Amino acid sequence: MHVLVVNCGSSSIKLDVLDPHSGERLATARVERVGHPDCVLLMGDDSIPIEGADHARALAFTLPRLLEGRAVDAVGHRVVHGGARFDAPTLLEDAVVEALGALSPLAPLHNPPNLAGIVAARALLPKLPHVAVFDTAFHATMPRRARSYALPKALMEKLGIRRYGFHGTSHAWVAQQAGRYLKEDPRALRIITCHLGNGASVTAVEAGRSVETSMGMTPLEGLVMGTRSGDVDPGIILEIARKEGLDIDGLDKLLNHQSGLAGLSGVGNDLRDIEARAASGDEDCRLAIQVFAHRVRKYIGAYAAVMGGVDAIVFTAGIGENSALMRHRITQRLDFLGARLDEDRNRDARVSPASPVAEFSEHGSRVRLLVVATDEARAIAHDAALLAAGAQSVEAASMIPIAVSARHIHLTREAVETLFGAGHTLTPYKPLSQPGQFACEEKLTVVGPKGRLANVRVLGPERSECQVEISRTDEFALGVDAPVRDSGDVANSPGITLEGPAGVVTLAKGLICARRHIHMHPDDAARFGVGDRDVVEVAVDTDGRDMIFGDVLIRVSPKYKLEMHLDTDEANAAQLSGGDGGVLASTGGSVRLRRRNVGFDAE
């Protein structure tokens, strides 16, 4: 399959025709200065004027030349902001295009040109499937505590204020490539990805999912960037407005176009120029470099704390891939994390499509330092190809039974004997839906720093590690902060105390909120067109409480019976009860599978 990738900026258009599996480019084109009298098409060695062309005219002029003699099977469009609604690659039908128009106020510099490109390309190539891939989608998995601002709730709900994050396609791609290089499943790693270019952001990727990111509701928050300020005390903005008499447009221009490296250095936003001037003794340029590096290092330390450690720190994009000086400044004081910089490897680090990963940590460094070549066009093509190929289509009438899982406990043999007495064996109370699993007669009291939960049922059979699964409501009752995890993934989770009739066990780890998931037999997975570890959305239709559950993990095994598991909080939110079911949510006949947690097929 060959995919045309369209990336429309405010004054430029990037076009690539490529094979999403190999990454081979069949053709590329760039249109510069869109909307200006000297608009020009750059393709191969040719530079062709397109005087005063807007996005529609530029695409109408360029696409026939780019696609001449070449067949494409789908079109993938980069869309910067998907809002709360679009958190997965989506087929572009009329209703979707209309909905995207309503999101323009969230990214006024980016979404309108993205949308203009979509409208023009659909008109020019009406028979091809068009797919939108959103920069914000990868960050949809951030927990509420990471995406919420400390503003009045009613105001945030009214205006859709929350942290969305950006550069998600790049962060997802380089995290996957890092896992491939390290010969580890990215879901088993804690990775900090640093996308450092004219726009810059840092993301904490835990278990293959974004759990925190530096950009916020807009791309202005976070790191120092080429012309954007990044984090600024809001009081400063108020003071500038009062003292300088700036209106909203003036503040927008100041923060988005006159700040960052350009504002600090006074010589522009190109780091190469700034580094050259700094080497010649320019103190303003030296300060710009120092502030930039300091801000990135600060975020790395914070995100290591958020994830309880880090296994790899990845640098990508223009600055991250090409500035050995900036990588040195950022990583030189990270020894306390176990990240040890090798100066020679850093100076020699080069990446390319043929060799996309270079390591610059010392041999034996506990935390690996990597440079990874980002390839957002290939990532977009990959998602567009998956959706367009119909690999995710299912019958909408295929119902998935839903089971509500109350708080419960899994125990080891040693814990059973400590809590219930030497030689005690768990007593089956009733079988559970999954083969071989059963609820036990035994119950325990769970004791937290703040409160207690009595009569929490134990489930059998015994396991190799203890695990306590609770809901968000239970968290507040106990006074704990349990991470959302796959069952069995208890590393770096908090501990808890269990009281039984014969003794007490204090766990060092094992307290989690179980990630919502679907058990499937391989026959079910084949019927639904999904695979193990895919992530999907499930729609439920109950009396007045229709809801779509996102971020639902697929777990496939011959031992499993088809069933979705939710906790009591989730079930109550949708007014679900025993016997209810859901269907895989679809758009235009294709399941909205979020495959960002699945390794990209680069073979």
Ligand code: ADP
Second form
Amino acid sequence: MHVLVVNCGSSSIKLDVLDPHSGERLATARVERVGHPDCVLLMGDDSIPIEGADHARALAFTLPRLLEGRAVDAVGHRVVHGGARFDAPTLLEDAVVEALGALSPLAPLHNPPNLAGIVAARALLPKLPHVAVFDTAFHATMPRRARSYALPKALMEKLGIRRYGFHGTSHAWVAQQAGRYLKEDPRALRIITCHLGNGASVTAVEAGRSVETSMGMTPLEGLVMGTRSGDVDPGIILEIARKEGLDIDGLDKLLNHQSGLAGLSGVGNDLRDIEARAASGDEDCRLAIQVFAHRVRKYIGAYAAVMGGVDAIVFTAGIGENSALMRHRITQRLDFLGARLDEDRNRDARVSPASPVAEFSEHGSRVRLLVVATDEARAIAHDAALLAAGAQSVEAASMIPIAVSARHIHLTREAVETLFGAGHTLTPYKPLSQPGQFACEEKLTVVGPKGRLANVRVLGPERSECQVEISRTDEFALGVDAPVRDSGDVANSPGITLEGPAGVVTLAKGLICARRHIHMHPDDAARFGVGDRDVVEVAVDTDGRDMIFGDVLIRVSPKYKLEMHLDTDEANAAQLSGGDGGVLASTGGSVRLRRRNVGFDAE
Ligand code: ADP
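Form predicted alone done, so how does the form predicted in complex with ligand ADP look?
What follows is the whole complex; the chain from before opens it.
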């Protein structure tokens, strides 16, 4: 599969054709100075003028040249702001494009060129699926306390004021690469990712999710950037407006284009120039470097506190990947956190697409310091390929049948004989959707300290341990507490009494409330881009009761058939119709996987 990735900035267009799985680039083009008289296409060694071209004209000129003789299966578009609505990669249908238009006021510098690129590319390549991948999406998991500002609530609601965060595609990608390098499950890791380029931001990634990030409602908050101020006392802005008589556009220009490294150094936004001048004694350049590093350190300390600790600190993007000096300034004297810098490894750290991770902490440092090559185009291509694969629409790609599992019992050979008589074998009543499993004619009474549940169905075949799966509501009826467990995990669970026609069995353990899960064949897992024991969120679309279930366990086996299992309480909450006497009954509902967790395997 090959994906075209389109990244339209205000005055540039970056185009890549790549294999989303290997990351191999088949073709690349850059258009610079879009909208200016000296607009130019750079492709290979060629530099072709396209005088005064806007985004649409530049794409119409470039795409036929770039795609000549190349088959492309999908188009991935970078979109900076997804607002509150778009928190996952989304197929670009007409209604979505229209909704994106309404988001432009949230990111006036970024979204209009993104949208111009989408409109033009859809018109030029109408037969291909186009997918929007949002910079904000990864941060949709931030808790309310991290995304709220302390402004009047009504005003914030009216204007959509909240922290959205940006560079999400990059933060998610490098956190995932770091988890893979460390050979740890990202869900067990607390990572601070520092994306330090012309734009710069830090993110706290806990258990694979963004829990805090330095950019805010707009990409202006947080770190010192090339030309953006990052954090400033809001009082200063009021003061400048009053004393200098600056209007809104003047303030916008000042904070977005004349500040940051450029404002402090007076020599522009390129750190290479600033570092060279600082080395020859330029005080302004020295201060620019110090302020930049200090701000990043401050955020690292804050985010370690936010997560109650940190296991790895990751540096990426132009400055993070290339400036050993800046990494040194930022990470020296972090011993108190458990992060010990190795000067030689830092100086020698190099990353490339073929070797994307370099470590620069001392051997034995509890907190690992890493340089990770970001690859936003590849991450976008990966998401676009995932949505486009084998499907005409997102919905069709993501449908998972739901089965509602009523209370039921699994028995051992020994328990079957005690409860139903010596030599008794279970009688199949009807097969269940998972191959080899069946509901039995046999039913039992479950007896708890407070109450009894009659006619609870037994499921076959027999197992090596007894297990009784009930819902939270059943717990109240029985007067017991059952832990939420994966099926088969009965260690240290409470016991319960079972009454059958021939005898009684009192179990020492085995009473559980089943953890919601999705059975998947390996082919389905590959299609959804998930692996065994990943934990996902699932959005359930029902009539008037849409819900999102978190903590849904993925279980992959060649023996499984694609199906999500909920218990009756969960199904009732989402208004899905229920099971039938212990039988797993498929319902009319369907679910949509939300890819939010960097625990997902990108390969
Ligand atoms: P963007 O946010 O525009 O994608 P990049 O991630 O490409 O930015 O980062 C660009 C910045 O990286 C440059 O402005 C430059 O300051 C910095 N940079 C690149 N290489 C080096 C280097 N070898 N040493 C110091 N800084 C570098």
